[in-house]
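Just one chain is shown here, as structure tokens, and it is the form predicted alone.
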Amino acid sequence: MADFVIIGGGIYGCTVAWELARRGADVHLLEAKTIASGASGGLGKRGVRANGRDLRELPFMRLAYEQWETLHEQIDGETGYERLGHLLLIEREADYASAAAHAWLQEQQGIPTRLIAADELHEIEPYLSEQVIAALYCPQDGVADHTQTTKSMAKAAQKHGAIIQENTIVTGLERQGNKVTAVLAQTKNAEIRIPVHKHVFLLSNSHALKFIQEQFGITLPVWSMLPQVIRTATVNPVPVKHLIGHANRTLAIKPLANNEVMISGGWHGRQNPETGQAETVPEQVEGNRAEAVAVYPILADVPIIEAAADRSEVLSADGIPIIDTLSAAENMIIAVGWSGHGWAIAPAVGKVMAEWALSNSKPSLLKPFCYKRFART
């Protein structure tokens, strides 16, 4: 028997495991493949970004700012975190007109933000196109190595006694009334049953949608997609100094090691109908590249050395996650639908979810993320 059984070995599963285990709880984490094999791993880095984020997530981002700088010390493992600052670029007058209001809103939520004009912007990002007229600047934003961080978090959880079992596919749940009493799973060699003393966490992202439908007949307003990531060859001089977003282009850019550049921001791959494998789509790769070149013309002749779309992500209907329990399983906490930007707030949300399970009292910070927000009242 385990006090807490966690389904999913991404950043959320590993963070909750660490937060619970370091408080002395008995934790058992089950991962269908390997740690960081899903959206919490893969090519490049992930943004630790508040700039342009949904208002409902900003309280968690404010808390996460405090955690990221020392997280590597807390877990005694590498995270690859760098505080680069984020620039949300503005090219259109219509976007500039609303920028000051967005800066004010973020400041009110404890997110240092200011609107910077063209002269200052082109001084700190000299390779930008002259078409970029301003930017919203969040100096405390940055990047982290998602694969490295997730694996470090898993090791930290294990050091505190958490059991992490990879290559173990969760197949079902046993319930008594509205409580989950055991988790059923399949390893390479055997079927296993893990009794649950307190809570189950369903944090398996793309797996969760189908699993909840099968187990409870409940539909969640989320769906899966395959986000695309591009890595360029080395660029000399390196043209990108900050984490970059854009007010109207489908674009995100990050500097990587060795003067390489990561290009992403909302372009998608597909599942090959014949092989069933995830793959990039040439038109999507070229479209993403063209957006980057429009903003950084210096990238026009830089070769792409890698493009990937092999890490499924889950989007929600309103762009923020569902973090809640269901009436059919009141001791199972679900978190799904991160919409491609759940990474930055993971340390803060994971901590709050662990505290919820330990206290049996749902924190008020999670109220905006309830499942019932989608229901008619």
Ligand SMILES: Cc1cc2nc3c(=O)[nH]c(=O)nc-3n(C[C@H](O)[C@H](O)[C@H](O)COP(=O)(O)OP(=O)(O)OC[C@H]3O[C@@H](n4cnc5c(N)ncnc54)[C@H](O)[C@@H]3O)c2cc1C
The other form holds:
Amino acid sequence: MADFVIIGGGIYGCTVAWELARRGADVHLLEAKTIASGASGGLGKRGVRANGRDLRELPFMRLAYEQWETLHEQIDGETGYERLGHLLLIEREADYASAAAHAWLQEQQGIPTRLIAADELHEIEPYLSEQVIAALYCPQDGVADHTQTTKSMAKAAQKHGAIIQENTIVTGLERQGNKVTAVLAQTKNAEIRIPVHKHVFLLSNSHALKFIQEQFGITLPVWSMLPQVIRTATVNPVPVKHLIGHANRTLAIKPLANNEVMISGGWHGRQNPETGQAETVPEQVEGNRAEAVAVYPILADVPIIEAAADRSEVLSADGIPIIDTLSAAENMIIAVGWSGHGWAIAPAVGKVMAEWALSNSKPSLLKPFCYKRFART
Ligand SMILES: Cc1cc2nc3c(=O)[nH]c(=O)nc-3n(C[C@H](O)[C@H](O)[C@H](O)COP(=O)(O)OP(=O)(O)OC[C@H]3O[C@@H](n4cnc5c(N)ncnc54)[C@H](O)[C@@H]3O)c2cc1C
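The structure above corresponds to the form predicted alone; please give the structure of the form predicted together with this ligand next.
Zooming out: every chain and molecule, the one shown earlier first.
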């Protein structure tokens, strides 16, 4: 028996476990493999970025900015968080024309943002191509070590008494009326049943889609994909100083340790139909690299050391997650469909979800993320 059962040991499961446990709640987290074995782990770093983010997520980003700064102290563990600043690069006149309006909007939402012109931009990012004419700059954006943060968060939850059980695959739910009363799972040696006293959190990312369909016959407008990440060899001097995005290219760039560079931003891998394993696709790797070289020509001669597309992420039809309960399971909070940008806001959303479960009152901040937004009006 547990008051709160959490399904999934990614950043969301671990954050909710920590937020609940440090308030004295009785928490049991079940993870199919190991902590951070999904989207919250793997190669490189994750962007902690407000710049260019969906307007509906900016209130969370504002809260998360404050949390990220001291998170390592609060959880007494490494996060690798660095406030590098984010530059959303602009090459086309059409993007330049709309940039001041975007800067104003982000400022209105409490996200410090500035449109910077070519001279200043090329001074702070001297290896950029001359084709880049301006950038939207968010100085409070940065990067974090996602694998390390997620593991630190799990340890912090355990220190406060949360039970974290790895290698335990959740297989089903027991229900009475519209309440989940127990979670069923499979360990290496046994089938287990954990009665639920208060709430269940379904935070299993790619697994959640099929599970909700099987358990409740409900379809969510979301789907899985395999985002691609590339790591280059060491570059001397390192040409990238900031977290980089682009107004029209499918591109994100981050400086890594040892003067290596991470290239990503929306290219993807595939599931090998024969082996069932995730793998990279050569044209996708080359396409992503070409976009990076177009804005940082110095990267043309830098070898790629590693490319991966082994961490599945869920995209939603309108680009923001669903964070809600379903009428068939009123005590189960689901959060899915982070659409490739769920990392940065995890400390803020995790805290609010825990507060929801403890107070039994849904926070108004979560209103834009309700499932009913897809219903016909
Ligand atoms: C390559 C890549 C780059 C990204 N870059 C950024 C970025 O720069 N900035 C940003 O903000 N976001 C980024 N994201 C998105 C962000 O990382 C994710 O949105 C976030 O990590 C999702 O966390 P999660 O806890 O929901 O899911 P996950 O980390 O996937 O955790 C879900 C867990 O559930 C477990 N599970 C699955 N099935 C079961 C089951 N039956 N029983 C028990 N457990 C189960 C899985 O093993 C997994 O550990 C990126 C994602 C990827 C993949």
